[in-house]
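A single chain comes next, written as structure tokens; it is the form predicted alone.
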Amino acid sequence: MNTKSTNKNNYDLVVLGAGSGGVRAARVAANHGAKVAIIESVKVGGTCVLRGCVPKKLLVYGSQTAHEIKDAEGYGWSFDSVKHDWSKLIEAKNIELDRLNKVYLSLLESAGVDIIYGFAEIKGKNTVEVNGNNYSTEKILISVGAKPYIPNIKGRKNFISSDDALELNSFPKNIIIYGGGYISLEFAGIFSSLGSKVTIVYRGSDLLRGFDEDISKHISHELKNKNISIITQTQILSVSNNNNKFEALLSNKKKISAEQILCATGRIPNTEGLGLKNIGILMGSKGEILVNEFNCTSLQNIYAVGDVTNRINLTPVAIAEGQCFADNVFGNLNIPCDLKDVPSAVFSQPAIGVVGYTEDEAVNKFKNSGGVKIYKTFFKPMKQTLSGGDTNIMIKMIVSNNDDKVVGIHSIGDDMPEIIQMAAVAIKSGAKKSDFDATMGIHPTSAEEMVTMK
């Protein structure tokens, strides 16, 4: 396609938000010929650069150091004094989160994408606003992500975001963490290893709802093991600024209190305000846009790709997505994204990867075609013989009796996300547990349970 108007603003596509799908689909559909604008209210790189995978990342490979200081100790090694400086850890992200933001905007220019900077709103099916100009084009995209969600309980002003955790001026001496989900896990790990006494409060029974049970459980157990108070199936009723000293009412009458009070209930879309509702297309009760296999939207030339639209709320599926629309749509192609066995990873410490069926969803699933078996093994890594340390690796393999197919590993270790990556390409590939029990492991490692459960 390449139909380049010489009317400024006039495009082929215009794209709201500049995140990691934004971005893609953007200079796909350049590369396919046609003009496109993209359109960012803040800052180029999204959630995934600037306020979530890659800074969260920067501060856990930061905290870590702090248990491979300890686990030298037993190798040997001996330190007169250690001490960690939160600003330069602060200072030294935000560095780097400047310079992938520079990166983003260099790929977006080289493509020959306008960028825009302003708030967008859709005013019709063709007509974007931004800054109170009219841009016109054939079809939008949707990609303006998530943002954290703040229960509307009273004193909400007093908790801080997920956002603002990866600014904090100073670093709490402890902190309570409301939430049981994957960003409250690895900001408690993050505080913790650093120094600071976390509370994690959680409503529901199990951390990590959706999760396998097994992996609930197992890092439930691993995250006491390193000091980290849990309270769950309560609910924080209210939150009080007592001298700058935050207090939290509980649901079952308690009062808790730290030097900050963190909200991590969740994200919801990025919808408020864009004008969807006025234009027609139809949404979630989470606000979230509803789209088919081909990520349209019930207006046939308006698009949506990534956590606005909540389903697979991930970085690779977002820019996955937008890949496949920018083909589809500029490129000719009629291939929908392929969302089975997307494989995922929690950075807490110790972290988590998953791929493929629960074992609750594998049991439903093949309840009528043989079932399924279980394989589990639990064992000290081999570092920790010397370091002293008490962490348990977890591995849980699901296999459906009928086809010896492997169609769901959980595991939890500090090195399991790198693991769970080329496992998922086997459980993509269809590998049955006979190919995994034919395969040589690698010894001594961690990665050879893999190949060795029985």
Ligand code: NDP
Contents of the next structure:
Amino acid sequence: MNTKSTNKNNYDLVVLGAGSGGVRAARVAANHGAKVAIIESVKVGGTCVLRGCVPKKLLVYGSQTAHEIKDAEGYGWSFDSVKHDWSKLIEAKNIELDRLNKVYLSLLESAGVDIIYGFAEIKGKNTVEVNGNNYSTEKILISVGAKPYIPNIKGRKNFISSDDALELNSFPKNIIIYGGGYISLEFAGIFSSLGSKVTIVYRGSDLLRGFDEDISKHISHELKNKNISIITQTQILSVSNNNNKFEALLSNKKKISAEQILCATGRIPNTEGLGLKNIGILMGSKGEILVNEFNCTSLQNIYAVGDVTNRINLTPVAIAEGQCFADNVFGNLNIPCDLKDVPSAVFSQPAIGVVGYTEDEAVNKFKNSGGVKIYKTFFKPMKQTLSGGDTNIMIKMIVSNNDDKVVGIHSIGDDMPEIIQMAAVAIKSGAKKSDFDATMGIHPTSAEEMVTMK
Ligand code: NDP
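Can I get the form predicted in complex with the ligand as well, since the one above is the form predicted alone?
Everything in the complex follows now, all chains and molecules, and the chain you saw is the first one.
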């Protein structure tokens, strides 16, 4: 595509939302020759850069240092005094986010994308309004992401969300976290490692529903070992504020209180106010935009990528979808985005890395084609021999009996997200258990267990 429209307010593509997916799509479409505008109501960068993956991981690093200091003593180090300054960590994190915001801005500018600040409303199939100005466009891409979902219970304003948790002015001595998913476990690790007494309240029986059962069980064990309290099969019915001490009334009739109560009960697509009903676009029950394998909505010139479609809500997926959209629509390709065997990590402490089918999924999938074999190992990492820690690493491998292919790996241990990234390459390439077995280990590492599982 090489023709650019001459009218200032006429675009080939208007992108709503400058997060990971939208920015990638806008840049690539512009590089294919399209005239592109991107509309952002807050700051360029989106959830991952400003309110999610990046700031969270920086706080994970900051909090993990506490364990490293403790481990160091076993290796002969001693410290006269050790203290942590929460506000310094938050300040340093914010400086890094500003830097990344500028990187994103310059990527858009150098690709020739117009950046328009304000809240966008879709007025018609080819018209988007921002701050009272109408922009006409051939195609629209909706990449507005998602926002924290807070259940409608009495006193809900007393909850903080994950957005707030990244910006707290003072460090809470104790905190209740509601929910048992990704965000709950990641913040539980951050606050607990920095010295807060953490209590997780979860409505289900095993944390991380949807993950392999051994992951749920083992991570619960490890978190309890780190003095995190976990109350399961319990809901929070209301939250009240008593002189800045927050109290939660639980469905088991007990009351528990803390300096903060973080609500981590999921995220919902950010579709409110976008005018989607004006154009009759099809949406699901959570307000997610329904798309086909090419990310096209029910309207043929309107597309959506990333968390707003509420499928696999991960940054690399949104980026891949943005890239595919731009290559397909403006680069004359016709290749759907490949979302098979997407690895993921939970940056709890210890961390979790997974790829492929869970045991339950695999048993079901392969029940008529030979079934599956399960390999499992639990061991203490070598580092703990001198430091005296008691975290167990778990690795579980699922192999299809019929063709010996590895179809799932589920692991817990601090380095596992790094290791699983590479294991995902093997799974994606169709590696067999015999290929893992034939691979020489690197000794002594935790990763070598993956090639020695019997
Ligand atoms: P999750 O879906 O992972 O977890 C939500 C939790 O809240 C679940 O335990 C769920 O319980 C519970 N819950 C949901 N609704 C209610 C309710 N009405 N009342 C009480 N409890 C409720 O969501 P998160 O907010 O943790 O994260 C959102 C998404 O963001 C993740 O799914 C993931 O895709 C992405 N993410 C990825 C990260 C990463 O890659 N490291 C990090 C953070 C987020 P139940 O199990 O019963 O449904």
